[in-house]
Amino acid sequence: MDLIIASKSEVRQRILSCTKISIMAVSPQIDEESITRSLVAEKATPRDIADTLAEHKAKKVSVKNPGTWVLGCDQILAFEGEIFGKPKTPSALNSMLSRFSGQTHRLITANVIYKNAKPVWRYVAISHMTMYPMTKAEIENYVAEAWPDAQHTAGGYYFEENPHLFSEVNGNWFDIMGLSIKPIVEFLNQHTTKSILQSPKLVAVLGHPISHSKSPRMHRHWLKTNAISGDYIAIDIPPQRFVETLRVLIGAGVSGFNVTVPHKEKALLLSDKRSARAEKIGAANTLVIDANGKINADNTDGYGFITNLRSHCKHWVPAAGPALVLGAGGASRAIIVSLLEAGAPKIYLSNRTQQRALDVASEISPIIEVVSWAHKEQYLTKVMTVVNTTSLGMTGKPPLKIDISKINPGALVTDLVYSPIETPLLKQAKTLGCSVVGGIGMLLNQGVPGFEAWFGIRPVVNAEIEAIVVE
């Protein structure tokens, strides 16, 4: 046993586990409220209150576990001379957010390690958090939606899922989440004869919506199988807050990002350095943050798309005939460029907003012909490849309305949507004798270059990872 954490916090346990530290979690069962009231009455500083609470937790568990490192942690929120913990009711959360709105508060994260009932190390981190102003209606909506998670966090705003609530953050991600992992790892490395531990890197996929994303499951599997210290999470960012929230996350130490609908084109514009393929496509799906906080942008969608088709349909020949591409967003640009590079002689492009399709065609190639959304079915007899790059047909989205009854039965049909795994488009195409390829393979293959750029190891795409992602 490397470490006992005197906490049942799932977030803290996950942070420790992603460093490959062997841990056991034990609830310290101390009366935090009574201790806090006593310390406040003694006019203790917020820093000392957090530190004392962490120490009480570590000490109580250490007494019962001699010879083992025991980590105690505590986090409190300080604002306008008051201490705020976890909200007890939705009404209390509403009141807290009303006070924090548009203001800067401090999150104080204390970490104490005991061994043989004696303190051997302590560390306190202070993060400054500035919230955007929130209207009464916005606060009420947030409380109604977020209460199940918010009630378990100091201040009640659950930063992991809501960084867009903040205009500025001065603090490290893991400190904000309640555990100062880097100094903890440094201490353990100095006091253990086992293999050297590494501080975890954090990468996130950003989109709106994002709850359907399979990327965290995929990347966490690769992290585990390659014994890499790191984590990968999904964050939903509203389009109007994308730029500011990306800056907040970079400032908090996030090492890289995948970017999906609807942020891909904006992500490219924000980058400091761009790959040739991202530049050509006009959108980015992979961001790597360098040591100076600069954004390096790439687009691996085309690579993932072509690799997926070739691996699942050996007889597919892109040069055999035109392709019909539905949608003109960031993913569509990548697919069009990759199809042209693979030898497709012509692209028919259709989008609900036709001007957007015309813009894409004018920017990429003169052999792209824009066809109206209402008449897209007329081209199905002419093409050898059909690609849906829209989110239509995705779980929670409107259906993709298209009659493919007259499709060339020799065509390959593929859908970038992977939730559900087999979309209505693919089901219908299969009944008509077409070859079909789902979007999950593209997700897996496009993730390979990004994972290698962030973590330094090139992962393997195989049946095991596909089964894990689709389960």
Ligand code: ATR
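Now show me the form predicted together with the named molecule; what you just gave was the form predicted on its own.
Below: the lone chain, stripped of partners and molecules.
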């Protein structure tokens, strides 16, 4: 064990464990309230209060654990000469947020390391946090929805889930979360003879909604199996705040992003540098932030799509004949660009709303022929590849109504829908002798270039990761 953390906070434990520091968590059992009261009475500064509380926690645990580094942390919110901790009731949260609305407050994160009941190291980080003005109704809605999680954080705004509440943040993500990991890692590297530890890199997937995303599970598995210091989280950002919140997150030190519906087009527009394929598709799903905070945008959806088909169907030759693509949404654009790049000689594109398909065709290539949704079946005899890019057939969505009885049995049929793993379209195509490939492999493969760009190791797509993601 490298370190004891004198805290039962899950967030702090998670930050330490994603750096591979081996830890033990011990609750310090100190009376924070009475210590804080007497410090306030002595007119101690918020910085001193946070530092003293962190010190008390570390000391208490250190006395009982000689010979081991013990870390104590504390976080205090300071605003207009007052200090604020965790809200005790929903109405306390409401009045806190009414005070912070439209204003800048400080979040003070104190870290103290003890050994043999003596302080050996301390570090205090101060983050400046500016909240957007919130209306009374917005505060009430927030309190009603967020209370179960918000009650556990200083100030009650739960930054990890709600960075869009902030117009400006001057501070590091991990400091804001309550533990200054970078200087702690530096301290441990200087004072232990064990292998060198790395500060964690943080990557996030941004969408609206986002709770369904399987990306955190996938990237966290790759982080773990490759022993990389890092974390990957999902953040819901409302569309009207996407650009500003992305800037806030980059400023807080987030190293990279995946971007999903409905932010992909905006992500491309605000990037500083774009790959040719992202430009052609008109949307980005992968952002890499360089050392100067500049945004490099890529779109790996088409790569994921083609790699999935090639790895599951070795004899598939995209150039052998036309493709029929169903759907003309964001995913469809990436598929079409990648099929054309892979040599597809012609693409029949069919969409319920024909104008959308015509727009895609005119923006991407004259090789695309738009065909009517009502008559899409008649192209099944001529094509070598059939792709469903619509959400039809997904669990909870309407079925994809298509009669594929006349399909060319030499065709490859694939579906972007991966829930269920085998869609009715794939099941039927299989019985007609076609090769079929499910959509889950596209999700896995589109994540590979991003992971490699952020963390420096190319992850492996195999049956194990597939099972973990569909679980």
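Remember, predicted model here, so these are calculated numbers, not experimental data. Numbering follows the first chain given and starts at 1. Here, rigid core means the biggest group of C-alpha atoms that superpose within 1.5 Å across both forms.
*Asks:* For the two-part rigid movement between these two forms, is D2 in the part that also holds H219?
*Replies:* Same rigid part: D2 and H219 travel as one unit between these two forms.
*Asks:* Mind giving me the turn angle of the little rigid part against the big one between these two forms, whole degrees please?
*Replies:* Interdomain rotation between these two forms, rounded to whole degrees: 17 degrees.
*Asks:* Core-aligned, what does the C-alpha of Y379 shift between these two forms, expressed in angstrom?
*Replies:* With the cores aligned, its C-alpha sits 6.6 Å away.
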